[in-house]
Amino acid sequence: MNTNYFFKGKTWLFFFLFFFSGVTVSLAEIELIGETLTVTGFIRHQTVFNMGEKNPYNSNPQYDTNGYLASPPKKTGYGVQQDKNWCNLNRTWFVTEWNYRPADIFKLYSKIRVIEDSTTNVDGDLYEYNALALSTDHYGSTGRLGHDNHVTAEIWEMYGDLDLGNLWLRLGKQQIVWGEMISARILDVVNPLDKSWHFTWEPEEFENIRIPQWMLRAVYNIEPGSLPLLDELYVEGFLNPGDIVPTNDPQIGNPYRHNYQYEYNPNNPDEWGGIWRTTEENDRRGDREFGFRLGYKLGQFAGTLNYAHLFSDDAISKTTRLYGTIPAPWARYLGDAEKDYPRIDIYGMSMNYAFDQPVNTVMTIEATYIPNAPWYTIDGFYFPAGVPPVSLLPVVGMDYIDTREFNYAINLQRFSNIIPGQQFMNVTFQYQGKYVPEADDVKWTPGAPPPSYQNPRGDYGTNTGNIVEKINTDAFVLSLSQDFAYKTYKASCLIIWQPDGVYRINPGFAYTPGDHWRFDVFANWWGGNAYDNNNKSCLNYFYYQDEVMARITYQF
């Protein structure tokens, strides 16, 4: 452990929060002005143990993912970590969500965190990275009153809500949720995520990395019997005006780091990573991004449809020019790239049933369609037959197409007696895919596959066919969980299986002795070796991220 830890950066104001809080626990369990200004919260740790391998996007000193000789060793990304971290996460939050209601129409509500991060003090073999990055400077009230690498203190959500009867309108920085999908976001489409820490491995999935968002969104109920035989109408929408945050990967060193770096920072010449000069992310402050949903209910059967104008929330990349060399032994061609965030369609729609005794089931559909998804071409390198692509220099960059993309999922959520004596346990299954009719033509990452595939037209480098990359992903998932002694312990578990021979399994057990402390114990397991563990769409793509991760949380 790094002693010098507890005297650098702003250390000192998590502790000064932290000791503050306890102070004024038994203050926030009251109510600060009758029941108009209320405030909850929580402060919790959690640590996730590496089970797994060493990151492999962070240790490979030799080779990039195309095949090239790695710069110098600097600080390349690809040579950053030696040996196996124990430490995926060493994490402390302490959040507070505050409710001011002066009349019936009318609430405010914020949720404020301070959250300090000391993964890489306690775990000397990790590469020392910004584990709190939200976004560039560009885009971004993100509301953070103050932040290093290590803490960060933040107003993360933050919105007034005013209920006109049929009316309901909220303004503010906040999370709109649309799906309802286990580990998938078929519908769910709105905010961005953060997923530098954690991904969806936590027990709560999106809640704790879904970024918010300032927008506008309103609900308007339309009065039952104004149209024949429906129960409820209503109309949905929102208004992004321009503040759009884009995705956060996680940096070079982190332990989810889960793909090379494409491109080097010309301003630091010390953080090469790729042989692309990116240039500045396209600014899309003041580009507005909306949507809207017409809900309706008939009986036991209820249902949406959805439209949403986004931006991608994943920066595509282009190739802009291609000039000069690096020389020998670090041969690379070197190009100018383009970050780009292209605009999206999202058509969607729903449906829910909920089937009566003695199936007592409900039944939820999802799906979406995008007719302008972006997706990387799979000629972005090409090298002529029978030259091997190490020593070669690349004739063509990176570039995108738009096409078409279809996403879709299936749930089956049933409260069943599995244990007599004890309450009822709650068993979800879901099917979920994604369907791309020109698979064969896209690929997930740019650049080329690796220098070992040869395609039938014998030339090194090109992906027709996608033999290397798979497009498709579809996936079964089970998710069962089970209280026992009036709540006070909760077993739960999570498997994933996708037909090409890869799983992901996820158990959890939770201990609640009272209304405050809560002491949580999870896993994730990774399992299968299709696609030799390189491939986006299947779950083994991050075989190295087995890990045991144990929360303790005090809710107030």
The other form holds:
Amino acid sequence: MNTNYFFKGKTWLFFFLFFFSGVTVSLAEIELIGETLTVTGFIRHQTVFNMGEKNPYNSNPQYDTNGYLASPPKKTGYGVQQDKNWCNLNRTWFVTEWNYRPADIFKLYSKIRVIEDSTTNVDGDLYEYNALALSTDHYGSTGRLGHDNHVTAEIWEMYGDLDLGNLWLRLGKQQIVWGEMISARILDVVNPLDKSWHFTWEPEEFENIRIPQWMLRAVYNIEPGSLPLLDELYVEGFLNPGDIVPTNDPQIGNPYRHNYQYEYNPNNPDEWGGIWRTTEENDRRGDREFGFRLGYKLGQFAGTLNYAHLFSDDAISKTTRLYGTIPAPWARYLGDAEKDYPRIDIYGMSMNYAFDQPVNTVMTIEATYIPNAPWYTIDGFYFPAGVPPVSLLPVVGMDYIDTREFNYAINLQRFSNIIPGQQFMNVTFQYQGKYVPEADDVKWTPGAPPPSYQNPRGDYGTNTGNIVEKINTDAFVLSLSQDFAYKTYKASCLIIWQPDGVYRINPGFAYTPGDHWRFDVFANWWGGNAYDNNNKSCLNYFYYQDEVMARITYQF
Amino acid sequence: MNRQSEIKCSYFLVLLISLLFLLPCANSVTGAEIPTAWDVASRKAELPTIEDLTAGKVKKGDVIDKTNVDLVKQYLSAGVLEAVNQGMKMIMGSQMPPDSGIPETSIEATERNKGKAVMDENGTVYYEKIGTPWLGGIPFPEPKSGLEVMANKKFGAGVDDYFIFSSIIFVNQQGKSYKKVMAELQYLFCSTRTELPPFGTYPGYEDIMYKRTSILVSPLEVKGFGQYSVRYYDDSKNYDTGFAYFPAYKRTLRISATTWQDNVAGSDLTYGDGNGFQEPYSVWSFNLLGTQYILMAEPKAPFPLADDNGICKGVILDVGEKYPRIGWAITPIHVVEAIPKVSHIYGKRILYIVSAPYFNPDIQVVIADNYDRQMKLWKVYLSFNGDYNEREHYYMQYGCLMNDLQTGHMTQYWSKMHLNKGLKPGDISLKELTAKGR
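Please give the other form, namely the form predicted in complex with the partner chain, since only the form predicted on its own has been shown so far.
Okay, now the whole complex, with that chain kicking things off.
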């Protein structure tokens, strides 16, 4: 452990906050002005122990030693970490939620959070990286009051609600979540994700990583008296007038980094960099996103019809200039590119039906159709490794095309009396998948697949057959959750299995002895060996992220 | 006749004359002066007091505990008796005058619609003919069967809507409260409306009995968790619909609203235990065991009982923080045995349902003894009322206990009910779940 940890980070701040909270909080909610202004919140520390392997995207020995690189660089983009780290995450949170309700029809809400990420402070094997990178031009101010690589104070959410009977409005920085599936974002398409720290491995799934945006949301409830057959009908819409932000990916050195750096990094010339240089990034700040859905209930059927006009959350690049074949000695990059976030239209639906007792099961179907999903063309920047010499490889620029994409899921959920005398177990079973009709013509990434997956035909420009980049995938999900002893203890387990022969197991245990303290222990195990762990659509892609997380929370 | 014979004869005559006085006197105590509970329930006689029933051995103000519980044992349910043996203490109180518990408009509706109720085999009540919704009031003021008693509970609630801010408190075996969940609850009766327009049935909602939202507001871990459910007018044909908003996921999910046997927020109360009995009638059979004098919690405690933070501070608690020491009053009670027709955590339930003259709005099951599958007494449900506005009925303090008599664990539910606020169907909807979430 780094001996300067206490002072180097701002840990003292959290000790102070913890003490401050501990001595002032005795109620479950602090009333500052009667019931008009209240504050609740929590203090949390979490540590994630790395039970897996060294992150290959921070330290790829294969690429360092197989001759693929022309000469060993001083510090490669693939090799910023030499030894396995024991800590994947070490974070302390101080989160407050403020409610101001001066009238029944109006409410102001804000979630303010202070985070200290001391992962690199406690684990000296990690390369120093910006753990809280969510503050660049692409993300606007994000309400950040101040930050550095380890500490941030930010207004995470802030909005006002106006309830005018059948019309309800929410204006401000918020998350909008559609859809009903677990572990899958079929209709949950409005906000992008902050994947830079713990991806979806938190028990709260996406809540802490969905990036709030400034939007207007409105729901209008239509009285069913004028609509025969329908019990419930509402229209919901949202408008994002310009606070468009992309996905936030982990930076080099982050234990949760999940892809190679193909892009030349102009800020760090010592890194080998990659294949291209981005000359322009067309972020979508200032553009508009909007969407709406129609919700209904007809007898025991309920559902929504959705449409969203969005921009892709993930960047996609297109070559604008090629330098020809790779010159020798090794060049910094092969061409120039533009990074784009193309417009996409999402048509979706959800429908559910609840069966009566004794079945007591809810079945939900959810699907989206995207006619213009951007995928990389199959022939962009394909490089087998080793021979022939890199300098003789033909170079094809990268490009993307609008492709049809379908995402679907069916979910069965039931509360079952498994253990007599205890609460019912929440049992959820889900089948989900993605289908791209033109899957053979597109791929996930613009860069080269790993050397072990050379095209068997021996040509270098295509990936016909999509051997590695299998895009059309499906998965089965089983989620079990059981409370014990009046919800003092909770055991849960999430299992995701893909027919390719890979899986994720996510068992968890929580102990909540009263109103304030909560202790969590969770694990993540990734298994299977399909595609040698190199297929992004397979769960074993994260094979190196086996981990155990311990979390302690004091809420007030 | 000698002197000794005269004396013997005199003794015999005195004894005979005394018997002539005593026998009618004894007869009047059991038959003439103390009416039957049924007579009181059907307004044919005055309600006796505990002093009357015990021939003066127990008086108003006396405290009953396990040392003297035999004095009132016959007026207690099995669950209440066991709770007393486990430490509960009861103050002998008094009942309110008849018809002071529910609004006049509801009483008027009962009179107006008397004799017009028809009921199908599942306990669904209609007005004059099957298919026409009941217009309000108590459909069977003098119920003859278990199903008619239960129909009074469902179709004669005496309230059009209410809003509750409640505290659910977990008390362990040692009597220490260790967890508290706070919630907001809203009910809107779309049918049987007597207080607020539209009367009878809300247009467009003819097939709905009530709509309900329940939103947890504390602790933070569950804050914003909400449920929205619909109970249909004929719940044997249309079973409940439910949705839940999960703040951790920030989205509304469809849920099975027929899982009545699961616990509410991990407490001793199941979803089916709400208001004493909340499950659809079609999966239970009901048998009226009789109408008896039973000690129930006073319908209006003479001191503040519940506020926004739970039980009021002045209330005396026994066995740590477990049992509130409050008043209990003799009341004519319909005793109904409920047997589940489906696989259930309860083997049977004995419901103690207050008779019509002593209703409080939507509080009719005042005691429920719940037996496990082995038919052992498991949990007792007790309902309490604090202060309320007589006649106007816009405010009422309400509480209930669910005491696990096998483990000693208890859940307390304390609330303030705001009655007849004028809620509209749009106030209880999917939109509301999102608005109240976080």
